[in-house]
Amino acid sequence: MQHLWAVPHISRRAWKVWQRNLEVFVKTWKVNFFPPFIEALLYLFAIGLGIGTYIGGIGGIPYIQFIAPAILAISIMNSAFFECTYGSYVRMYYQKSFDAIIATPLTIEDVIAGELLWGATRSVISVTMMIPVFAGFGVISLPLSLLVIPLAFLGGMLFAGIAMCFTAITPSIDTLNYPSFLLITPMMLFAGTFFPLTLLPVFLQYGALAVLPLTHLVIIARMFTLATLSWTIFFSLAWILVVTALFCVISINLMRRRLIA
């Protein structure tokens, strides 16, 4: 039996799966492109301008500028995670798209790799749609904030890999609610998003840095949008790269086991 950490063989045909998903996405562009604008505006008005009026600044930074990178990071997480859980599960189980694709020269590894790439692309699309909105309100620093776009692909691959692991082991689409409520929602609240990580007890700060992927995305995104680069960016980037590679490999091998069985 193939080990979960064995490096899978992936061919260039994986891009065909990505292309297929992109073509479906473009056909429903009105539904897919509109939500990022609304999501960005809701967060900015409700939290940044609403609650931020009572909070004032954090470390000399206006609250709306403090949460802007966190909103971008949350969008990266949500776009990739939900695309590779609910989206991938529907394509695998209900639409039988995976079975149809595997009947071609593409392998299972190619299919899952294509799904992971598409999950990361969804993150890039969401962030790319949101940045002009944030720039229009003057809450991010250009042009350095544009680096959030390549960061979105890397972060998207990370959460796509995590999501695909859950998709591989879930017995039904309903049980995907568990990682959503027990993992994604707590991360959105306790990863240095809406308040500084330093407000948490020290052991929780270290816990967030050690096990919560969103924490590192928020750290890097905040450096880019506020134009305050620090050497700690290398630690967060290294953490994301290592964990992304680990989860992507494991997710492909888990999905291979499920689809073969």
Second form
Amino acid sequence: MQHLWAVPHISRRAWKVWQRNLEVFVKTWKVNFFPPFIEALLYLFAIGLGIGTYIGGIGGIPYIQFIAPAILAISIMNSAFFECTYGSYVRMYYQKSFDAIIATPLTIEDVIAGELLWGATRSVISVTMMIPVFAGFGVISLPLSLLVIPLAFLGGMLFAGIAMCFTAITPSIDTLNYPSFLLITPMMLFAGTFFPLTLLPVFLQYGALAVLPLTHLVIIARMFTLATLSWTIFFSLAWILVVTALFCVISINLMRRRLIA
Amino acid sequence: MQTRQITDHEVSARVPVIEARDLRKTFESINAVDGVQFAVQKGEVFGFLGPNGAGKTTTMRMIECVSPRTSGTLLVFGNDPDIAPAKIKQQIGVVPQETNLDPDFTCFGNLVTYARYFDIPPAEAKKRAADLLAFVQLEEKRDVLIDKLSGGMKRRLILARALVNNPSLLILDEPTIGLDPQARHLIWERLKILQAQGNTIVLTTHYLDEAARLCDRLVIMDNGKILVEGTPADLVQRYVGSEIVEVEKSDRVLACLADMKVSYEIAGDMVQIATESARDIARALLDNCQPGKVITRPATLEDVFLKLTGRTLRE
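Compare with the form predicted on its own: the form predicted in complex with the partner chain:
Below, the chain from earlier opens the complete complex, with every other chain and molecule after it.
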């Protein structure tokens, strides 16, 4: 039995799985490309014309500008997380696609790596669709905000890895609901997204920084979109890099354990 | 003394395509495959028969390099699946028991996408996909999604998919399961063509007529072990004999058979007698025992199978 943290051997063939998913995505581009675009517009109208008029601003920053990076970060999280939970589970369990692919020169490690890369790519696609909308309404600063696109790949890998761990251990597709409402929804609300982390009790602030991955993604995204870089970006980047590597490795080993008897 | 260089060709002619010695697979405490030994030679059609849970599929999965063996030796093209899986998988085509075509693609898309996993360039992949659709008579379904295909069409497409890398070894796990006679005959015909082209084929099946028709050699497995190995005709001759008389069961018939000192087997409401001369037995029964229905027929692989693995239901 291989250890959960053993570094898996992955070949370049992993990209063939990524390519398969991309082709399917592009085939149904009409239903795939527009949701992030529409989502960005909906937030702008709801917050800009609605809630935003009641809130003067946070620390001198207009409220809509405060939450724009959080909306991008949440989109990064959701795209990768849902792709690598429900999406991957359907391909693994209902479509038996992984079984079909591992009968070719690809290994299960290649397949899962390809799925993770694809999850991260979904995040990149989402923010790439949203950034022009936000930029058009002047709520994010350019050109620094463009760095959210590469950040989306890193953050996407983070949430793809976390998602794939759940996919590897879930007994059925229904039980994937647990991580989405016990982990993803709380993070969406409490990771310094719609109000500053500093409004939370101190121990919860530290808790969020220690264990809520979205917190760090929001911190970095906010530095980019508000053009307020600080050295603490390195702390958040390091946190994401380490945790991403950990979850991606563990998810591949868990999947191997699940699928290779 | 003269020595001569042995060419690669000569070596490959001698090395069996698959060689297993004391091959074992244990799941927790169950010995799914319990020390089997066999060798499949180039160009052969080799069958694995056995009741459900006999260990056939597990053996296939070990050869396909998707399930690591617990112990023993396994060589495919002279390579160890634990050490060089990609090299082996590059040369084999697999028809799995479960239909796992990609529902997000058309028939053509399935073949082209699958070809890419074997590093086949796109232009070549498209050419092969078109040829293979013709080979399995699915040309008019080229741009149809998988959901719209019948069961028989799906199995044919899976066969086409298994051929996309021009495999030297084709592994088929119950290739004609659930198919109508037309579709079965088409698949058999295609397999015959592939064999004639020099391909090695390994298959499992529950259809004993299919095994008798297709296999050059076969093994019958039960409880993870190989019970017998041989050509279909040999096995029938060796374990059953040439002919079978079936007669409706009655006390009179049973008493008669006891008097005639012939051994028989009871199968439901019929009595079966394996014999070298069905005619003599049948005549004796008709003359002396007032039997109900009497049937004589040649012995088949099915008789061997039931004799060796029993009539008890599995699973």
